[in-house]
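Next up: just one chain, as structure tokens, the form predicted alone.
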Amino acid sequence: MKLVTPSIWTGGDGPDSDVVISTRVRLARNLQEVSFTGRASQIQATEAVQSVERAIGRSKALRELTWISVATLTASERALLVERGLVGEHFASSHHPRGMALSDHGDLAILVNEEDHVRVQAVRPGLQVEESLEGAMAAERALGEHLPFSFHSRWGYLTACPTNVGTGLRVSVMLHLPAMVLGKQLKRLEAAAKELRLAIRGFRGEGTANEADLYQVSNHVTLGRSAQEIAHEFATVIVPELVEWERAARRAYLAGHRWRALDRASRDLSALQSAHLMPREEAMRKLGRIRHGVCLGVIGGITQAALRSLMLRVQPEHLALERPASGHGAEAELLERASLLREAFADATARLPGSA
């Protein structure tokens, strides 16, 4: 498999990146006269994969994407894709015929035979909803020149899940909300989600838990509005309000608990600088807290971009790829992860904001 490095983890900071880690826009499409993926026969599923692969090869706009036959990947290669957030666990482990095409930096992906025949997804760092939509729609239009998508004059694009019928659009942002968690304000987010018909998910999406105080927030309904209307509201109303809630919670925490913030940051930083065994779950928890400290100004000597990269590098398959010794037993993995973190935080320091 061609090594793909997702720009959201290793690229530069995007707009509002202190709170918004990344933006993902996904368009679901299905082929005419072909049963939905969950009901398709092996022959139909194979034909769907072949049809999309041919369409990508014929399209000048998509020809530079790398085609991947998922069934031919090793377990480690599939796990790498999951860790990078490019595919879900079900897609990676399914025995159904499936394939995907990826850009060099993972900012554009076309998945074939996930829940729908085609899922086009564009990802950008920070808050870039309309830019992500433009990238996804350009790829969808290029595919549509060679593939007949299932469309109803009244209902719009037909999808396997009824909540996606209409535009087939899912806009999702990954938010870092440590201050809201500390201030026990997540009920406020849940109330807003219910009122605005949003979905809140964990670090890796649907059915996964929160890690490092990272949450995915996405639209839940796509019918009755255009993709541009949904994206514009997300970009200019919904997400900016959530961003301000988190920033306000950070300001309140720092104003009322300066020494507690410093103590918390110092303890977490000391642990990462001295530990010799580090489980993945603990590493993610501490990286999330360190990132909070950087945003508060109580930790210096490491950047948000470096922290994002570390959140990827501490994952088991990425750690094994970077440090092959970590692949030789459970304790070796813990040792190598701790070593990676000690090196990364060697020059980091904790101090009160504004102090020398």
Given for the second form:
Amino acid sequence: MKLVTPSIWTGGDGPDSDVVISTRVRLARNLQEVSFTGRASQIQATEAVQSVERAIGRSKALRELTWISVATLTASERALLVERGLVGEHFASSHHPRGMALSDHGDLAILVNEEDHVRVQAVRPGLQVEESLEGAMAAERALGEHLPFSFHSRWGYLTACPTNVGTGLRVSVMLHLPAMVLGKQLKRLEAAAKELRLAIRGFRGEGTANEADLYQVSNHVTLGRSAQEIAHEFATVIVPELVEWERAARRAYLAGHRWRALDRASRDLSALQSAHLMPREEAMRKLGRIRHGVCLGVIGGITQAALRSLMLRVQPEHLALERPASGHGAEAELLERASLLREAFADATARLPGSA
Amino acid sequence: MRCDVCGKPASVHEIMINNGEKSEVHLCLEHAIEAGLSIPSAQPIAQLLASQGKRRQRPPVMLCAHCGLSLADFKKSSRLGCAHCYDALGEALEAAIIATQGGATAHHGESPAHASVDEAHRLTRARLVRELEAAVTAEQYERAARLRDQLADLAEARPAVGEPSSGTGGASESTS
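Given the form predicted alone above, I would also like to look at the protein as it appears in the form predicted in complex with its partner chain.
Entire complex below, previous chain first.
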């Protein structure tokens, strides 16, 4: 089975990548005549999968996507998809008929029988809301030439959860906010989110805690404004403002706490360069702090792109794939993770900013 | 406490703590059900469920005749069952949507392109066949006869490409 790693993990940095890790856009659609996934019979669910697979096969624009029947994947392959953020735990483990289509670079995915029959999602590195929307819309239009989507004259595109109705659009940007966390400014973020009707979630989406000071910010409102309007506001007003807050907090931290910044960076780096047993949670926490250090200029010898890729490589299933020895027992996993990190940070150094 | 939506006395209270920041939601029972709020420990919901249990001999409250979604299903998952639910749930759902969508009252923006008539045709046929089988199993022969006629009409219709597909009732408009 060809399971590509999305380029947001392995590729270059996108715009505003000092703060914005990646952008994701999702469009939810349902087929006419078929009950929503949660109430669909096995027969209906199978019909939905077959319809979408047939539509992809007929579409010139989508024919090149790799079709994956989720039921045929091994447990390990499903876990890889979850760790890459391509699918949720529930979709990966559900017994309902499910399918997905994936582009060569992993930047476009079409999921069948998630909560809605069709979810088109596009991901890009850095802040690329309108580009991601364009990618998702193009795929949605191509599917729409072959599939009759459920559409209501008043409510627009109908979705299983009424909170997605209308455009079916969810724009989500993953932000790295270490300086705002250190400066205890998250309340400001939460107040802004409430006022602008945004959702703030953890690293893995709904219901998850933040890891490595990574936060996903997404729109709550999906009705009453076009997808383009929602995306445009995200790209030009909301995210740039949040990015400026984090940058200002970083400047203030560095101006007021140069030595503390250096001390933290040196200690974190030493831990990664010397530890022999490394739990996943600690690795993620340290990687988040090291990323902050790189952005502040107190850590050199490692790139942001390398750190981004390490955040995926330290996850259990990816670690087992890269270093098969880690697959044998809990301690073996900790040993291999520590070994991976020692190698990755061998050339990294901490220094006072501005010094040679 | 008053309901955040209608101002009536609130009986369901949800407290959320996010990064040490506490926020509260207060709803009357009616709006809590609309919002699909289900808190295992919340007294009013628990009471409601318990009282439903006592009245088990009564049929469940059916919300949508098309997919059979019941009030209990909706309370459990906060998810609708099919496109027809949007019209079947009527004003209660309308109010809940407007409240959660920041006051927006209607869709604005993209609408579907002309989908392939073949696929719409095929999905309609599949639905009619499913309903026909169910009607025969339930010995509803009049209904079965009507469905058989609809299938025959559908086979005869053979709509030309580019025309709207056969209608699907009020909720789900076709591809026009």
